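Single chain ahead, by itself, as structure tokens, in the form predicted alone.
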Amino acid sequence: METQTDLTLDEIIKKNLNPAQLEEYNRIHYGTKNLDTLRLTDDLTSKCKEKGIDIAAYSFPAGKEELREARKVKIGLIQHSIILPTDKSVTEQRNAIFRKVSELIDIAASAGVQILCLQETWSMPFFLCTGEKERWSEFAESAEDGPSTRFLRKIAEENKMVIISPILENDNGTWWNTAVVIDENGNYMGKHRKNHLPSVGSFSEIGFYDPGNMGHAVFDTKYAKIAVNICYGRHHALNWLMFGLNGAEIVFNPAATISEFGESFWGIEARNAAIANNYFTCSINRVGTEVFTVMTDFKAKKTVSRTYYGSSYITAPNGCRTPALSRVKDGLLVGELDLNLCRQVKDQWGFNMTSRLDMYATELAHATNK
């Protein structure tokens, strides 16, 4: 039975406002009185309902222009739980996740998705809360030809879909938190490594892998110029800024985050970034509870668990956003984005023209040389 804590804020509000109040809430909270929903086929919605998958689809139109055609692209965000207990073998756990994600990508393909992003380290449990490294080392894989990349390359080619695959990368014995980009022909396009690593409570990633060393890559795909700001990087405004300066039109933020670490500002940070940098942002978080058995210093066993709250959402450069996906269910969020909106908002607000980057560059140089 659904409990109050299972509901998203959006669902709680919708259940408690009358139509007129809801319209006003939508105007203020989402940035539009009436959300532009995309119609999905009855077969697709029925299939998702039967399997307990939360699916939603929205449109972000731009104003009609005389000299430019609309530049519409369909993107998809997938959030999901792991399948098997974490004491099963690496191969069993990974293959079970592959089967689940394969089905979710099939649904995304049926909805016409052209660019798809998976959650942070999607093909494994997020074991970093255990403090153990060696025990989980076989989940780390090659970005170029590891099992996750090989699995998704075929799917990308079959569906003519660009896929962003965040993994735990092993590069000659050095670990990185990495997002692999696979193009619509199934080719490895490149990768981005997580720039900022948390050291907050049990989420101390510094002992597992190094901070990224690849800057702020933007991938010029067939459908859009995209970038990936992995998880904790969303707390750093300059991280978002650099992706925009490098030409990104859509920035994906795949994450693995729990309620105790900032659920209150989950719906704010990526939205702020979209407004400040005149691009679309897409936030993805995993769902479910992951339970681990770890050894203490006294050779005793203890249980460590983490519960993730999903709530994936999309924001446009004008600040309009979608409702969040479920806090507890696997889900697919589809967005039809007109990329012309990026420049239209730049022209309207003049943020680039008034940014004063030269002034900040001077002051940042001074601050870093103290």
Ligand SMILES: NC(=O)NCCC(=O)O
Second form
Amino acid sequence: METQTDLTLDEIIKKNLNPAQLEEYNRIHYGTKNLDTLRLTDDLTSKCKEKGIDIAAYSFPAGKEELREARKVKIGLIQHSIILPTDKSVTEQRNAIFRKVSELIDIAASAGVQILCLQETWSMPFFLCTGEKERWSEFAESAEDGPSTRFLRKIAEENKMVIISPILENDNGTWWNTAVVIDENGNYMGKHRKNHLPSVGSFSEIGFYDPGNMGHAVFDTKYAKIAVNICYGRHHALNWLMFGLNGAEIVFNPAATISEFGESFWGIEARNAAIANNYFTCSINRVGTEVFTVMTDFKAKKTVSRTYYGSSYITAPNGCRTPALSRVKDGLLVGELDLNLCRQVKDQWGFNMTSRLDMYATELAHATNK
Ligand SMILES: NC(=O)NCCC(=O)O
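The structure above corresponds to the form predicted alone; please give the structure of the form predicted together with the ligand next.
Shown next: the complete complex, the earlier chain at its head.
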């Protein structure tokens, strides 16, 4: 049964405003009275309904230009819960997630998605809150040819889809929080490693893996120039900035985050980054409650659990954003983006001309030399 806290902010607003008020709310808060929705086939909609999957699709058009054709690309964000209890074997847990995700990707393919991003460490429970490392180590895998990459390469090729696969990487015994990019022919294209690791309360990741050492790669895929800012990196404005300076048109932010940890930031940070850096941002968070049995120092058992609030959304460079996906259900969010909007917004606001990057370069150099 749906409870009050299962509702997204958008659902609460929609339920409580009359149509005229809702239009006005959307105009001021989201920058558009009505976002263009994309029609999904009845088959797809009823399949999702039957399976309890939240599906939504929106379009972000750009103005018509004389010299450039529209550059439309269809992207998909998938949020999902784990399936099996966390005391099952690694193989059982991972295969169950593979089955679910494969079904969600089938739906994305039927909706015409060309670039798909999964949530942070999508193929495992987010066990880092247990503080235990060894017990879970078999979830860490090779970025180039681990089980998740092998599984997705086939699917990417079959569907001519670029797939971003955020995993826990094991590179010769060193762990990294890594996003693997697979191209539309199923080839491994490259990877990006999470630059900023949280060390706050139960989100203490520093003991698990190293901070990223790969800068701010932008992947020039067949469909768009894309980058990945992994979870906690969204709190760092310069992380977002560098992807923009390196040419990203879409930046994905796969995350694993809980309400107690700044849900009020969630709708702001990636949206602000889209406006500040003139690209599309895509925020993806897992759903569901994950429960772990942990051994204490005194050999007693204790239960640790975390509930993730989903709410994945897309923002355009002009600040317009989609409503969030469900806080509790698995979901697929589809966006048809006209990439021309990136330059149009930049030019309209004169953001390139006024950026004063040289001034900041000098001041940053000064600040870091103190
Ligand atoms: N996975 C991760 O970086 N979580 C941190 C929580 C947050 O930044 O919201």
